[in-house]
Protein chains: 2
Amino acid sequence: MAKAGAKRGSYHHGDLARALEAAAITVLEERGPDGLTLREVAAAVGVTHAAAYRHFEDKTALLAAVAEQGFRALALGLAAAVDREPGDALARLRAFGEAYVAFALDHPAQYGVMFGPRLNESGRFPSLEDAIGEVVTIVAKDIKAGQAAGRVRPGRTRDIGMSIWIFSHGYAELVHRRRVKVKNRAVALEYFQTLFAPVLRGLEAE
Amino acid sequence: MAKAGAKRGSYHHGDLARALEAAAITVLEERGPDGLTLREVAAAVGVTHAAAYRHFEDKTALLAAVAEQGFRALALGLAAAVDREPGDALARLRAFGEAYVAFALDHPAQYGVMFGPRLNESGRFPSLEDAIGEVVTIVAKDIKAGQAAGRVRPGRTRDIGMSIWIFSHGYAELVHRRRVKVKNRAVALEYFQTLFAPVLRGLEAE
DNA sequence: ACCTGAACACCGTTCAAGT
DNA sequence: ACCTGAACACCGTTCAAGT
């Protein structure tokens, strides 16, 4: 049982670290954020669970790697969505929020790890912090452009970015917890637009 | 070690169920949402961990009871805060959001349980659902009053309530995860007001 | 009726030992 | 240098046995 799951080649001289990260994401999306065990991840890769400790200090370190990879993927997705948007600064902010929610909906378990366990207490994993910084940078850029164009209300750019993050994250969270009830992905995104529009209106220049 | 913690009286004919709930909340706020074990809760009450199963079907059921109690306390706090507010409907909505965030900040671990583990998948714990309903009812009442007074934008009451919930929850979540950086409770509440004001402005009648 | 004691399967972590 | 095997302490859950 422990050696099921194939992967014939030995990981001697392979990249076990990345193989474990990838397997962790797979297991995560199958079993949910709580069901992840180091032992199953190792088994999925065809290796003893103790082998993981050669590459990750502990289970938290593996989760931090998964979270970091998630934030980098999120940043790429957000940048692409914003660049794809032909409208003005406000339209780009709307696209940002929608792409953010879409990522959370499409990777629920990974998103759960990104925000779930209190990773990075006491500043372990500085590269995780860097990855989060990328996300923040993306909104900030468009908010400044919007302010320069007189479409977004003046004031601290960071505050406006936070508001957008808070609302997008809060929405994704409550959908995951089934407190916002939506039938499917399409409806979830549509309902987000409905709720997000008035919020954005509050962030417009008067 | 297992019998430390005092509580001289036998729980034979006492209310072990509620004693376990109370102990769970204490342990939770000390150890954090992840560090809670059934065994430590039982030990804190002076009972074998197996005894808990006479009162709760499993660990999840105990957590659900903790969550339910949390939602009821939250509803009481929100109702009190709103009633204390002398201003108009919008001021009451602001008071609602602030009281919501205050509760989350003051009971971080319990709040984590209320939204953390995927409790209540497949409709176990219907009374938990009831408790959540109380919270929703409170906002709805004031939104309707605000709409009647022409202060809150017309449209689906539920949507506006959701937006307020989403923003308050999202803020509390990101503070807990240290993604919103604030020095202390007072600053956290003040910063919430700063961010919440423009959002509320978007929900005003035009 | 309510709780204890002991067992079971499972987990994260460690470490000597193999190659 | 990298992985295995076996051990350790701990967990949730179950159940026969005590009172």
Given for the second form:
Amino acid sequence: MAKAGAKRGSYHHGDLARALEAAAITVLEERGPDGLTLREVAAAVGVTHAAAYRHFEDKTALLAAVAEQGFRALALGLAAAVDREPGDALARLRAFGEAYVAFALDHPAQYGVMFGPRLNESGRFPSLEDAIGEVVTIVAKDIKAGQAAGRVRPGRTRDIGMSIWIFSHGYAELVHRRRVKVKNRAVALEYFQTLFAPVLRGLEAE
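Just the form predicted in complex with another copy of the chain so far, so send over the form predicted alone.
The following holds one chain only.
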């Protein structure tokens, strides 16, 4: 992957788009979405803004690519965290929630784009919806397996999955906005597990 600041003309086919996404994340971390422009991102990478427009027709397209990359990275992290747990369904759902919060804490700028104003309102970016679906698939798979094993209570898989997602996302948002004040990442994750425990007990089959 080409790094921001690489010299013009040094990219292999396909590398420039990835480099522009990485540079966009850096700008987002420094100034947020309102401070991001394609011209500035192109300059950070070392290419003309015309070259950037060949990959992203406008700022929304670049933000959609950043969001898509974020959802795919989130899905990979969730899958890895769940797979590290033993077969018990509730333990795997706990790992899902913790990994979700960890991603939000570790990538605040990208996470903000992922869950900011909807970027695919017009349907321009179907691959972004596919990436979001990967996250849903991971939690749904373990809920179904837990129900089959008699560990997770009966109910619509989508509804149970949404309850886990909403709780995890809500906690991450409250931490970001300092409504839940924690000293550091480790404390934030530990406190999440404390708050999440009653939710898991509520999901346990009777």
